[in-house]
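Below, in structure tokens: the form predicted on its own, a single chain.
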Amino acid sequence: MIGKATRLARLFRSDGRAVVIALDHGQFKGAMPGLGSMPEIVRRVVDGGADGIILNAGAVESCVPIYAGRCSLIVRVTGASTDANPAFDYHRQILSVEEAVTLGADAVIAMGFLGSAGEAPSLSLMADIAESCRAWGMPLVAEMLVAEPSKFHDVPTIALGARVAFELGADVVKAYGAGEPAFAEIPKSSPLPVLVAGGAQSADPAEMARQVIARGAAGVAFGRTVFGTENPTQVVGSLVKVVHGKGG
């Protein structure tokens, strides 16, 4: 589809890779350190050379002058659950794909859960969103999460999720697993490009990126490992150098 191809080309560079910074945590966790001013953190990551940013719809308008024409926009379309809710997998659709189009999004992102009571409804919703994305020519990023905390970085389960995302009609997978020696099994399980979510905030983002790129990832989608640092611009710059093969 022309619309999807055009939008994906704005997100992924000619090398097929992308550095995406997730700045959507406020809907789940509130005003976290580093996210107090959305225009400020967006400016800092865009100045670092990020290829894309993930935002909730409410943050888009105030940040348009900063990222427009410089960085792709990925809008979250599922959520409706916070850290105050003990049901980690309780997510619902919070934005239509049509509305994401009006916001100027280059892609939308939805959450899928594995191994819990929320699995079936979240995967069913993922399929519905994928259908809407086909109608609107909008790429879908499937963020596949293992619901059981003890298996959050379990490579076989994450690989299953990556394959499921492909089968349900997603275009890109966002998944954990950075730092896992067996990570290469995740990209092998699905033909979709895999953007790797960050690990522990204490880890070196550039080193994590270097490892996952060597193991077949198409890029990174880091959040707290970027906005939680003293110099997000510098951190993003180091990620761009690693992901796009410019040293670092």
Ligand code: 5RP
Second form
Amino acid sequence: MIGKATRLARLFRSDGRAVVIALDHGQFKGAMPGLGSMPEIVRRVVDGGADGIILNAGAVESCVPIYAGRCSLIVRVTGASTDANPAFDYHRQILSVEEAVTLGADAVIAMGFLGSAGEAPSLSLMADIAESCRAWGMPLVAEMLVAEPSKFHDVPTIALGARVAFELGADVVKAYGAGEPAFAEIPKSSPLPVLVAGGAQSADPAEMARQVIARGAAGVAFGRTVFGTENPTQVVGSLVKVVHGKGG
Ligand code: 5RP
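Given the form predicted on its own above, I would also like to look at the protein as it appears in the form predicted in complex with the named molecule.
Then the entire complex follows, led off by the chain already shown.
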């Protein structure tokens, strides 16, 4: 597991925490505000001091000169379902772990769905990807989503997902639930570090980060609440200060 340990050390600082910015939404939602130019938004979040970015494979090449050597790369390996498809849990593998290695990835990310018809195929796929990740020394981030929209932030189900991610062989959990007072149950349910997704928008992303860190998260993996703002560099800087402590 030397490869996994080496790559994880590029993502998490010595304090065990990370500020990751998710910039992969185009695969599901198209050209969202803030994601018009991928090199530009990558430059802005890297300038803010992000520890990692999440990209789809197609965006990697044009962004390499901006992030390489400054920030780690997490590549998404599942997808194939857009907002135009009501079956939002229809995910398939879209990139092999081997190809993620050739892209220079420090980790791969896959989605797992809970409580829908997509549950069994996505968890089975997660286990298959975990097996490839062990073979390649590649860390696996499991993004565990509650499929029923009204239960998207349901802490017991997210906590179940965090535990399942550990049992299936993932190395890191990415989860929603940031605004929930019971959030602490999620990191307690699994020995894996938990990175918290941000949701559509937050009036104060730094305050949201402060709350989840106090409740046991290892960091954030915010997307829209960063790239959808006027000054993503400043927002990332404020997240770095909160997650890593004064001065960043
Ligand atoms: C793309 C994703 C994002 O990586 C993740 O949901 C985090 O994004 P946000 O903070 O915008 O919720 O899965 O759809």
